[in-house]
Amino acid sequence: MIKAVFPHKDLLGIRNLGRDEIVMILDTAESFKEVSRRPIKKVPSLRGQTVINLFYEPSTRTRTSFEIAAKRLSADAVNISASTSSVVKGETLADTVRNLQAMAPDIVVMRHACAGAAEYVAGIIAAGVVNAGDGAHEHPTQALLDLLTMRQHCGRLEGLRLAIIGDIAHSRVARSNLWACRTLGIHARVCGPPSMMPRDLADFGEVEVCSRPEDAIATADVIMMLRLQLERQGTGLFPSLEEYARRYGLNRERLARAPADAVVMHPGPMNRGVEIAGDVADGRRAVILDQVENGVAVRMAILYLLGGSRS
């Protein structure tokens, strides 16, 4: 593989990416996904190289597909969770992450309940930070994901018609996946309570805002569901889960209203019954498993891109 120069020592956001490093990003992680598929699933893209996963919020999918990731390029990688590490006993975010540079590592995943927590490591340490979530504010790797997954199922990515239902004010998948809207040339439709948009929504350029999901979905190409960010909410911004479930849940007979050809992708983890069905989840539309093989394909093409831009 021919080493592409990435401009940047970390990925901290989507924001501040340009068209075409967002390309380079997923054109290089098509070329890893061919690894992923066979019988031994390993290159030496990394070999010698040391990635960090701490993560202070829980995760399955994206811990489990960074720390693949890593290994798949033949790097050593070392996870680090906050509940099992010296932030029990008070030991502080600079702390730890100096402590863990003097360790040297090459790469540092972190994920974070503060929004803006990433940015401050890559500030303090040499290692290049990966921002893996930090609060409401990111998830840059995500969106890169899904980016990837709606180009493979649609064969484009400029003027695609993308419809986003569900808490759009607290999550990072979907902030992220705006601000890559907006660089792509992808039409964003965003539909949830109004109790849970954004005020800074204007930022994102032009998003349509839908009051019903039917109208969101009338002529999307793709269906982005989101899970109610419960843990960021605080209290009374719905009244109930059965309500929020019957007025903007993809059910069977809400996709109906929705293009043929459209396709279903969720982050993860899915709230089933709320706001996705079960046999929508599970249906012939859903490439919600594609995301996560992409996963780490994208990941992997993080990784190689910061690894390799000082090897």
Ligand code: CP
Given for the second form:
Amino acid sequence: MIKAVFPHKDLLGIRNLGRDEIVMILDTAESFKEVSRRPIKKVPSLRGQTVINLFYEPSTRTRTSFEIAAKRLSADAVNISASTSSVVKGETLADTVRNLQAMAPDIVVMRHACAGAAEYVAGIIAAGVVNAGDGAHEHPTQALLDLLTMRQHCGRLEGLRLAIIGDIAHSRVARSNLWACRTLGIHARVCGPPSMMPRDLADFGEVEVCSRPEDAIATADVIMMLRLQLERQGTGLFPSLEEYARRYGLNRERLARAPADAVVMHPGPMNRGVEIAGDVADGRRAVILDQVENGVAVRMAILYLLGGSRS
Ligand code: CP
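Switch from the form predicted alone to the form predicted together with this ligand and give that structure.
The next block holds the full complex; its first chain is the one shown before.
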């Protein structure tokens, strides 16, 4: 593979990536998909490099796929959960990452509940930092795998019509995708309870707000359902799960209002029967497991582009 030059030490968000940089990551990921289909799923690209996965919040897809991605690139991967680390003894984030830096990692992949945590860490350690989700701010590798999945199923990104439905305000997935829409010329429509609409929506460019999901999906190429953050239940954002499912959930009847070739995405983890009905999640129009497969390729691409610049 001819090495593309990625001019960043870190990947902290989609907001500051240019169109060509996003396309470079997607093209690199595309070329890595084949590695995961080989009998021996390994290339030597990052041999001798060390990737630390530092997760202060739970994760299944992101953490596992970063570990698999690192191993498929022949890097040494180390996983740290805050709950089983000295964080529980009161160690600060700065002390934790400075101690990890002393062990000479090449890349630190980090998830944290605070917006801006990855950027803060990137400013104090020499290793490249990948934001694996920071509060309600950004989840760049999720948006990149979403884009790869959209491009795979729709054949293009520019001019695509994307409907994002759910808790937009608290979703780092939505925010990273909306930045990508602005940069790549994807038409975004959002829909959700008024209490879950961000106040800064205008910053994302021309985003159309629909009050009914039927209107959001009527001309959509891609329907992205967001996880209802059940941990927020009881905070007055919506009356009940049943009410939410009835007004905003994607069930078979509602999906029938979308174009016949529209695909359904969900970043996971899903609340079946709340934001998405089980038969829709498992149905032929759902590309949710393609998103997960693409997650490994996208994370290989990111580690390769960041790690490659350090070798
Ligand atoms: N989509 C996503 O970030 O899933 P995890 O929380 O399981 O990593």
